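The chain below stands alone and is given in structure tokens; this is the form predicted on its own.
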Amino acid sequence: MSSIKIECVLRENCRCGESPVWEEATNSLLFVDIPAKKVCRWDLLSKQVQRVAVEAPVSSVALRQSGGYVATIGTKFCALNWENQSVVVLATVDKDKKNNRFNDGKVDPAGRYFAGTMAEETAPAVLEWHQGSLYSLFPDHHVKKYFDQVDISNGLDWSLDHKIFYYIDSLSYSVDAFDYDLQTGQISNRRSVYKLEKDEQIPDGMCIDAEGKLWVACYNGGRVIRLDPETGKKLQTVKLPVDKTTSCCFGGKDYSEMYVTCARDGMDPDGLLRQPEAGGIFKITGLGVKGIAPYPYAG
């Protein structure tokens, strides 16, 4: 795999970049900077970035079938109109937990927007445990709660046959699988498919490739790892020049490029000197595998 190339394509200095999503229609990469309360869109051709500021930490963004985007802002599922930068609240969760916020989110193959919550951190990965829950916003805007007692709700995706839901609660250091019913959005039979090794650090965002293998960004581990969820084996490790890798997605022409977000919050001045690209957007080419297009929210 010597043909792998890693480059920082955007020095955005995100405090905590997250939720990269490829938008084929505009040939651009969407992502968020959670504590900076910004949704960003980077145009691959012009190399320009547009940014929309919102009123609370914004933890994920997704495409919307009817146009525009949806995003998780604070503890709210929201619709985002890019043209006039307006935000409309679709639903609110965790009303009894004033210190909570959403974290990672993604749309399932039927158009439901899944996202989980966590307690607000006092420092990166330092927080009150067991405060989060996993939810989904259905196309009719009703919300379903799946379970609680989550520490840091994180990466999520679905198998290519849509029968398995993959999920990460970061502080369990595990990538989990559930049986998935696409018709109803029900999940069942939770089990671990991969436990992270010590040097891999904290599992964060995740995506699936066209061969059904999972890619997991390892926070503080400075890498993305490729896993076979059926055998529980790690197939590949790609190291990046930054430690705080947060999430990954496929994009570009034919979804053969991987985009990786990362963070700089929690790094000392020495660390930032050693890793000047921390908080940037990285592109990995030459992986020899493609991804699949993201699903849009159907509501």
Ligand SMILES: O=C(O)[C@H](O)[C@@H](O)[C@H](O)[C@H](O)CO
Given for the second form:
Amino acid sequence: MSSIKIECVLRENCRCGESPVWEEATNSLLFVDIPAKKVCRWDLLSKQVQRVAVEAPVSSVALRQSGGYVATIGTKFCALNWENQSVVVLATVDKDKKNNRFNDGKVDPAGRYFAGTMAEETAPAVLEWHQGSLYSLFPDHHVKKYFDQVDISNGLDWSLDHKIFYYIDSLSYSVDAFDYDLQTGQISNRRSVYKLEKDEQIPDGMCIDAEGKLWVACYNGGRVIRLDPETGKKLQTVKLPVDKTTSCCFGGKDYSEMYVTCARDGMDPDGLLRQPEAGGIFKITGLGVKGIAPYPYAG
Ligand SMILES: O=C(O)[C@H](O)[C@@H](O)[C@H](O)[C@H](O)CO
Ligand SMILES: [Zn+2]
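Having displayed the form predicted on its own, please output the structure of the form predicted in complex with the named molecule.
Up next: the whole complex, starting with the chain shown before.
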């Protein structure tokens, strides 16, 4: 049996840390701080952080096959050049919804960048409902819209055989699955594979492990949970010393470590005193299961 170790590896004080992504080529963890409008890159060996400021809330970042990164900024799918910190807009969504922004995003196994939107929050989880939609940006930069009526578009990932798309609309308190057609990027047959229990609070970011099980970060629940999407059973709970856990990914050597982001926004002064590492980056080792490499955007 492995023994689990949890440590805060970076006290970044993120207002809302999100979208952790491991980049093997630079041996670093990418993540964003949404309201602080920053994309960050933390080097595992040097422990140094580089930060790129952008002009609107940045809700996700992903690798790009042709170099650099892609990111969802405001309601725009963008390309991000890390060297000169320049941003190029690839596509814009929700043009008729001025109060919307993108939220979580991830690239599918065929190189399409999926991301959903939501109304801007007035406080965590306080927002106008049903304003969001789910989109993907194809490698040729055209955008496909899947559905609307989303409250808080959040975690997403694909099964190891690429036949299922997993998705979380946070305020449904459910982890859903769709049949996935990798050839066309079509989704169908939505169903719930897990409903969160009360103390698990709000499902947020999500990633799949090398055994096809799902890891879901529970906002306000201070934990990540491991789910078997085939049986609908919870397999494991790993608690963290911060309540507002937002997302998780595997990284490090052979993707054997898990990285977890979290938020400070919405915590009262007392909570911040009790959880001074809120907004930091946490590393979990000893889980005994590995992750898989993130897919790069192909456009
Ligand atoms: O990180 C996100 O996905 C949202 O942008 C955050 O604002 C919170 O997670 C949300 O409030 C929880 O429901
Ligand atoms: Zn999220």
